Amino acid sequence: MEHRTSPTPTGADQQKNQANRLAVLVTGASGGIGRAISQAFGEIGWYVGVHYYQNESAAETTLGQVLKVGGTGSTYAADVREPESVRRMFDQFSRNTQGPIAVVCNAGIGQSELLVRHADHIWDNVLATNLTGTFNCIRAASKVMMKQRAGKIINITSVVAEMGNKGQANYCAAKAGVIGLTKAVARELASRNIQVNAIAPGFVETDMTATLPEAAKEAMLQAVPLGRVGTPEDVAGMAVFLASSEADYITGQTLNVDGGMVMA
């Protein structure tokens, strides 16, 4: 559902200008990493689709930041767990922009629980949002991009998909699934000139990591060779790079933005 567009220009001129701009849809854009990614695309003049599920006010704040730095955009509501909801969002986005040039699949949740106490509904909800939600968005985006014979799909995973983390069996499994999904889809869509990659943030300061116990935060920081917590802007810079023509020969890769936390 479209919610709001840039206030200037108006009418037919506005629609023409938006259609001519490079366009990106960022899921889970109402805060943290999603907000930083949205703003980074706005800074280079893109039209940004600011997706949210329930927090409309936070999405409006993100859109305000996009407009402030020179971008244009709209907010779009959808439940990424529901294929039909995602399809409607992409249909509306495509009508506004003549189709996405890039999609950043960032929507995700974390619900930590030790294995022996892990409730079924918590497992199901995390997998449905973080993995199935990413799949639903990739599928909808690819239908548009295949017709364009061009596009960039950028999935947000996590370093815990590679290293594991106590109490996060659901989150680790979902994010590991995103890495496998990225590789499979990259192979399928390569012939249509669509690049599909993933970004794996490390210990990044967000609302999600803010809830971790201080002891856990300190232990994670000790594991970062660069000796600092990452910022959402660190991740945003990688997303902008992967959406650019400079990344045209990169596909099926997972790029860690983690200060050296995980070294293969």
Ligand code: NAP
Second form
Amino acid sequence: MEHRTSPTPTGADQQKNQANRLAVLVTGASGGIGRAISQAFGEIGWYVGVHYYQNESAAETTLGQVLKVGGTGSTYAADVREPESVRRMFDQFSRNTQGPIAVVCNAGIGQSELLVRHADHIWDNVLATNLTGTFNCIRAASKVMMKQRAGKIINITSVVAEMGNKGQANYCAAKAGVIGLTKAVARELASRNIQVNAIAPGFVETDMTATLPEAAKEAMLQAVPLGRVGTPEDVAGMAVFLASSEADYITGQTLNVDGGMVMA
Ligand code: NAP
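Form predicted alone done; form predicted in complex with this ligand now:
Below is the entire complex, every chain and molecule, led by the chain shown above.
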């Protein structure tokens, strides 16, 4: 079974994609970056599993956008911290499709707290959502992908995993964990033709960053050589590329989409 697509398909490619039901599950698709990623896959005719946790109406809005631009899809609810909840979601998704060809592990939270004041439950929740949640989704998706002998796993980490950030010990540790997880799983699944990569966005304007103090936003902007904040669409373009056959020879990598904030 051939499951390939180009990031810039022709109309004929789009029809072919729909016939093959190329399917992606995007976690956190009720949020800003997940919505843009979902829409970008919709634009190239994929079936999009629009995942949400609590905000069902935002997920319905995302699904509406996917359908409007020519994709198909459904909404799926799960708490990514809970393995059973994630397993049920992937079972349901696989019943509706031929299984995920790509999964974008995008669900995440930030709960900033200075180290000395850091409450245990905040540490646990940030690690559980960002790191264990990604692990739970990868594990569930890989079972189907291994049978298909094809798949693309795309994890959303952050530049702060590479740079560190004051007040974000929990988030930086979790997102750095996602980079290690990406490399380990990339090695483990390579023989099954499954590519595993991470995207590290810089400062992107979404609900997550909307509550940051203006001074913090201004300081972050000063650190961006390209001189502007990122958009969810900037990240979405990279996700679609990594899910395409053009990225078949890329695995275990972290691709920064950050306007040049981090240069290795
Ligand atoms: P957002 O708008 O706040 O969306 C967060 C998403 O995560 C929502 O869909 C939310 O679902 C979901 N979520 C939260 N807790 C969950 C749980 N326990 N189980 C399942 N889903 C859960 O955030 P965003 O800015 O789009 O961020 C998306 C990803 O990019 C995150 O991993 C974030 O860390 C990363 N990132 C963001 C930036 C940035 O500047 N915005 C930079 C670097 C990395 P509900 O709303 O339905 O509950």
